[in-house]
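Have a look below at one chain only, the form predicted alone, in C-alpha cells format.
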Amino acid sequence: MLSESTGTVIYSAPMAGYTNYAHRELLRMFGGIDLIATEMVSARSFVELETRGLELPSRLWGVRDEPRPLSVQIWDNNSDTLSELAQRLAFEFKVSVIDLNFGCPAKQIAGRSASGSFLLQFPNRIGDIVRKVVDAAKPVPVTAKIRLGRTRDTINAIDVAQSIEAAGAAGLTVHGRTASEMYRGKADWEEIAAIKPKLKSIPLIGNGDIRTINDALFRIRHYPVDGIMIGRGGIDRPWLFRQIAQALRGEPVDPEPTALELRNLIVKHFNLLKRQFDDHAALILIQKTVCHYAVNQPVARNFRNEICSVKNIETFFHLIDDFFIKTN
C-alpha cells in the first residue's frame, strides 16, 4: 500500500493503551497517514469471550464502522486461534489489513503467553502461522511486525523476514531493537536496512525512534525502506504524520500547535473518549495522554505530576485551562 502522493508509506503503530478509537479519530482529523492501526488484540481472548457469549474486547470498539483503511494487529502463538480471529476480521469486520505481532517484548506476552517476540527464535513456526492466517483471511492482506531478534547475540531478522515473505505475507514492519532491549538505547536502522536486499518483493517498513520531521526524513532518505511506522512520536504529537507528509511532498509544513490549540485538542480528545468510556475511565485515559501532549511545554514536569493526581473532571479542566491558556 504505497502512498500515491509521496511514494513512501507512513503508518501509525499499534500502541496498547493509546491507539483506541478516540486516538484514531484524531489521527484521521490531522491526516498524513496511509494506514492507521488499532491496539493489538489477543486472539485467544476474542475467541474465549465469543464462546461464552460475552462482549468482545474493547480494543475492537468502533472497528466495524470507522473509516478505512484500518489495520488490526493480533497476537497469539496458536495458528488456529489466530486464523479464527483473522477470518472474522476479514469477512465480518471487513478491515483493510490484518497484522500479526511477532515483536512485542512485554513479559505478559513474550514471557507468560509465549507469543510476540518469544516466537522470533522459531522462524519456521512463524512462517507456518503466517501461511495459515493468510489462507484464512484471503483476500484481505496479512502483514507482520517483528524485532531484530531476541537478543543482540541472536539477531535473526533476515531469517524471520524471509520466512514471513515465503508464507505469503503482504508486508513486513521491523522495529530496530531486539526484544531484550525493550525500548532502551537507539533503534538500529542499519540492521533494518540489511533486511531489504534479502526480500524478493514485499515492502519493508522501518520502525523506531521517529519523533520529529527530521527523524522521519533522514530514515526515509538514507535507508532502503518502503515506509515508516511511528509509535511513541505519534502519541506525543498526533499532528506529526501530517507534517511529515507535507515535507515529503515539498509543501510548507504546518507549525506546531499553539497552547490554545493544544487545550482545544485535549477537549476534543476527551469528548471522543466519552463515546466509548464512562467519565471515570475517560478521565484516566486523557490524563495519560495529556502528559504526552505537554512533554515539550514549559514547566511540564510539575504540570504532569499535578494533572495525574486529579480525581474529577471539573478540576482536570481547570488545571488544563490554567496551564495551556493562562501560563502561555
Ligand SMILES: Cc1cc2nc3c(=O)[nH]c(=O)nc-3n(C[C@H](O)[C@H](O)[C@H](O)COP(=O)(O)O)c2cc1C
The other form holds:
Amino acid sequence: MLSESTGTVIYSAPMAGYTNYAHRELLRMFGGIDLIATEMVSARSFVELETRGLELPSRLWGVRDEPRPLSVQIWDNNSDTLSELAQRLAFEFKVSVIDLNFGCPAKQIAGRSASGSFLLQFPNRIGDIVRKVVDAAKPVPVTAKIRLGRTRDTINAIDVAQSIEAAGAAGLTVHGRTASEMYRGKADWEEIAAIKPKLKSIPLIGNGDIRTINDALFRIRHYPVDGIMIGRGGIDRPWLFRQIAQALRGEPVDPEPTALELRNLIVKHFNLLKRQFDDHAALILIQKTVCHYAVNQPVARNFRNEICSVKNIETFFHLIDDFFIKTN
Ligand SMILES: Cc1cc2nc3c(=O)[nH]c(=O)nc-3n(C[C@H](O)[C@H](O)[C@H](O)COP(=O)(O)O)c2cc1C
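Target state, the form predicted together with this ligand; input state, the form predicted alone:
Expanding to the full complex; the earlier chain stays at the top.
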C-alpha cells in the first residue's frame, strides 16, 4: 500500500466505536488516506456466531462491498480462530489487508481475553500467530499493530517487531506508548524510530499523537518511518488526511470547513449511519461524533452538554442548525 503521490503512506487507524462503515465512507470522501481500517473485530465472536448460524459481527457491516483498499483488524489469542476469520476475509470478503491487533490495552481484551497487548510479553507466540494467519490468508497481506511493550520497564518492541517480520508480516504499525500508559503522556517516537534499523524490509508505520498537519510533517521528516497512522486526529477532523497529503505534495492546503460545511457533514454522516443502524443507535453515534467536531468551535462546552442529552432526532437537528448555522 505505498503512496504514489506523496512518497509516505498515510493510514487511518482502527478505532473501536468510531471507524464503522459510515465513518469510513466519510474518510473516503475526503481522501488523502492510503489505507482505511475497520474497527477491531473479535475472531472468536465471528466463529461462534457463524457456528450458530447467527448474523455476523456488526463491525463487519459494509466490509464485503465497500471500496478498496480496506484493512480489517482482527483480535484473539488463538491462531486457529484468527486463521479461520483471516481466511474468510481473504477469500470471501476479498479485503485488501488483514491486520492483527497486539496493542489493545483495554481490560476486556488484554485482561479477561488474554489478547491484544497481553501478548506483547510473548514475542515468539506472536510470531507463531502471525505465521499461521499469513499462511491462511495468502496472498492477502497480513500486518500487525503493536505498542512499545507492556510497561516502560519491559519495552520489547524490537523483539516483537523482529518476530513479526520473521513470521512473514507485510508491515508493522507501532503506537509509541506502552500498554500500561493507556493514552497518558506522549507517544514516544524515539522508541518507534529505534525499531527501524532492526527491521529488514517491512514498512514501519508510526502512530501516536498526530493531531495537526504540522504534527504529521514533523514526524515524517524527523523519524525514519515509512508512514504514519492517525486515530483520534481523524475522528475530530476526518478532512485532516487530505490536508496532510496536500501539504506533502506541496499543494495549497484546504481550509478548515466552515460551520455550514460542518453542519452538512453531520447530516451526511447521520444518513450514512442510518444505512446500518436504527434511529436510536444512529443518534447515539452521531452525538458522539458531533462532540468531536465541535471541539474547535466557539462556545462548544454548553453545546456539547446539550447535544449529548438530546433523545430525539428532530431536537438534535434543531440544535445542530442553531449552533452551526445561526451562531456562526
Ligand atoms: C476510542 C478508541 C478506540 C480504539 N480502537 C482501536 C482498535 O479497534 N484497534 C486498535 O488497534 N487500536 C485502537 N485504538 C488505538 C488507536 O488506533 C491508536 O493507536 C491510538 O489512538 C494512538 O493514535 P492517535 O494518537 O493518532 O489517536 C483506539 C483508540 C481509541 C481512543
